[in-house]
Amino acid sequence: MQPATAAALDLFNPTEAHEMLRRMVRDFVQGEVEPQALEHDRTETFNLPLFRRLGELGLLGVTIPEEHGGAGMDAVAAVIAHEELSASDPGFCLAYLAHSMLFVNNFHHNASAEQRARVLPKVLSGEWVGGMCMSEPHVGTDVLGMSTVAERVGDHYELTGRKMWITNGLIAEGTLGDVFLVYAKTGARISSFLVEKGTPGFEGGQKIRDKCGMRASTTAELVFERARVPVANRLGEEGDSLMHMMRNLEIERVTLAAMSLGIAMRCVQVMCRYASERHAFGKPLREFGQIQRYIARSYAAWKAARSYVYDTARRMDLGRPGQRVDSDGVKLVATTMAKQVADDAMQVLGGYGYVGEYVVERLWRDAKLLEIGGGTLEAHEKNITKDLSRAWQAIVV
């Protein structure tokens, strides 16, 4: 008798649909995204048509049920976008996610029949830009320590505070984004409305400038002086929104992880490629002991981080919290490789690696944004100590 064998599973490319839509954003990199990526880093500058491409691609509502005109796809498809684009430019993926995943992916979940009818059609084709705001000035991880208020009178609420490191904040100098899901303290409890651009008393405040890296995604200061919102506008009811939160926090926490497998195959292959081309002391580099070394355990943890990205996602229900634990593993561990492996990228160029022409430089100074939002390394630390002290019978299975 044979001895059973377990059924044959591409952990990244689990179905043909995937691999497809593999294929198709590694072409729309190749072609569109990667000739951009340096021109709009060096400027600063968010690459409003080429974003409106990916609408045009169905890119923008890739968790979204086909009956609410997306591409009704799961979380390993969403890995494989933000993985591919990340490949080119970091920055440019930033603002999808926070586009896609903060913003779609959440309202979707979380808003009425009505809401969805009038607002889906729009950010799915792009036509509107939209992004979330949770962190405030002086409160980022600490999201119970919000001051932004809410407060009803009649028939609408009168928002009072400020956001601050808002993706898609400004879109252009001076140029609002369309739409944000933003979070207000109703009393002791959270809730979250949708604001658009033109609502009385919400206004751009500072573009955050001169960031270390992900330039080409915009970063602003958000005001809201009794911001007149319309009730119809507040999401589920008053006060259930920390759940609404929490529940998105998974999916956005595996596509920043994601970002990091992008980034660390571009190294990988940038230091591969440069190290067989480039000859020292009469030989390739590739021949050099220490040069191996950096090379082989870059490629190593990035693979080890892809599978333990891939297989979170595989197991993530997106209308469901749960794999919290998880969600913060991977971008722990992900995000921490790709910083080290774009080091050791930058290491194996040498004087070329400090510079924009070979790209390591770039995504070398994207990564270190990915410890930092969407929850710090140390946010991430504690979340899984607290759920495991809690769980730890189930950590052998």
Given for the second form:
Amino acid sequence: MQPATAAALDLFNPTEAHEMLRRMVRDFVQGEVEPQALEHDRTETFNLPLFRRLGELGLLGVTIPEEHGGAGMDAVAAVIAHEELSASDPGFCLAYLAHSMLFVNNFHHNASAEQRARVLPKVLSGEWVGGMCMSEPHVGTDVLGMSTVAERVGDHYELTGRKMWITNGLIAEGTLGDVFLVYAKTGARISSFLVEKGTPGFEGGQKIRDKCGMRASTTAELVFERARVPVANRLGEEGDSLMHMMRNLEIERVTLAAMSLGIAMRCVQVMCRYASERHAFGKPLREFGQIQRYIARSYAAWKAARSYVYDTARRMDLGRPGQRVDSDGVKLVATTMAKQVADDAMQVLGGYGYVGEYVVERLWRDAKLLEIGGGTLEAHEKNITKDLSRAWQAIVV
Amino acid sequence: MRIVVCIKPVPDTAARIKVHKDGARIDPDGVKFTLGPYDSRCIARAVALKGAGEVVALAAGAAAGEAEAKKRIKDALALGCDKGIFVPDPAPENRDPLAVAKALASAIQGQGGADLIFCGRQATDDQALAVGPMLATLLDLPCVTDAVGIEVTGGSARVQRAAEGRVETLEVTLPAVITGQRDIGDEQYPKLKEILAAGKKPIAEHKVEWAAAKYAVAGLVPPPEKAPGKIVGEGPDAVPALLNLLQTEAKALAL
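Can you swap the form predicted on its own for the form predicted in complex with the partner chain?
Let us now look at the entire complex, which starts with that chain.
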């Protein structure tokens, strides 16, 4: 549906359903997410009951077609959900992203009808918490150098290797997440597998402690020692998963960029309010040129990144890869923007900005992860340049 | 059971309110509206009660603008109402609660009646608390105000209402008009599937002969502006100055 005029296009809420989704998530965040955010950051714990509330509200399957139990919405809807959650609790939102984008969305695209029927109801309700395993202790950006292997033995595969930095890997002390999408080498090519908790040979390794930020989501190393995975749990054909990986990295990066937007929006709100309320030398802080520079630049940088993210999201076809130049582009721009905006907010708030109660301190720590996870800034720079060098004449127009 | 919930868009509690240039009403321009908070609690209860029946969201008038009224009907549909009825108003600036109650009564009678009618106890903007009881009178129905609970059995309902220092339980024959307090239903968020379904649910328009207002707002002034806050210092060193101001200036502490 095309708007009749350019003025009729609301880039951030293109349809009534998008607008209602945003309001629903925003109200839910205000009522139930914000009150618990600081505590879960402090205690480095994942709020499982709150996560299941997302399932009740239908937010765990935003991009899954209605006939498979989801909402059947688009990348813009996914961006809205991540943006609004991250305005309050990016750590919790990261656990949501790992589940709904890295596991559910990825799984849905590559699973058979039988696999969908078996798994989707449990992950859409939140009964099961899912995650995705790509990075390894010695392999990050260089993902094709992964050393986890899957060897076919009769009617099952044996997976051997270690996966690192797995969000939702352990959802509480000693408690594994319920289901994972695991990439592993089958010969020279990459395949992916559904690995459930309780699979013989599959165990939790170390829980990563003392992260700088994103402490309301849990991160772990997972260990596969000849883990016995039925052939029925292979996603797609053997060796076909490089494409699965590339396709899902695009929505992953766009939603991580959306998280940056939420962080920046909150930081701009906080600094505007503080600069009006706090006085120095007999006038509000906002009257000082040095403070105006932080506020004005933060606002404009946030708005510019927000426009780029939403414009990229509205063009995205979740069913195919090929949008990498902008999915990497938005993550490069939005994550660096959010880190700077959080830093500016902290500077405007002075001493108050440096303590948890005033929120920006937590957002500042959370913002940094987004420059690393889901693709480092350096990976985005490499990818964008590579894609442009192939076809810049078609892209830069 | 067919339940009608009367709803009204009200300004968001965080909205900055300006007086309209006609001096007699709030300027809706630029104000963010929401479904009345008591209305949405009534919807929650109505949806829980409806059984095999239906819940109809009814909005009359367009003080907030017609588009706004229809959006709030959509919100009600996303909270589980089955259909919406909108009563357009060609002259929304010339209405009082009696005129609105007459329009609602006409719409209810003209659109299939109701076994039970809910209104929020008040609209949180003009706070007249008048439309619910007036509607009951016009329809010659019993009215229970400030309900905090309701169970329906056959042709009657037991309704709990909050009175001063006590909760009364009343037996009331149906149909009846119930005005709901906060506790009439749970606060709820629309589920994503209900949001998507809301777009496909019908909203009927019901035209009525509007009655002219019998009173008019002759004047409207905003409350006096709050004085700006004061930061007296930081840390324990600031406590004596703060105590002093709380005693001498704010008079919040006894000397």
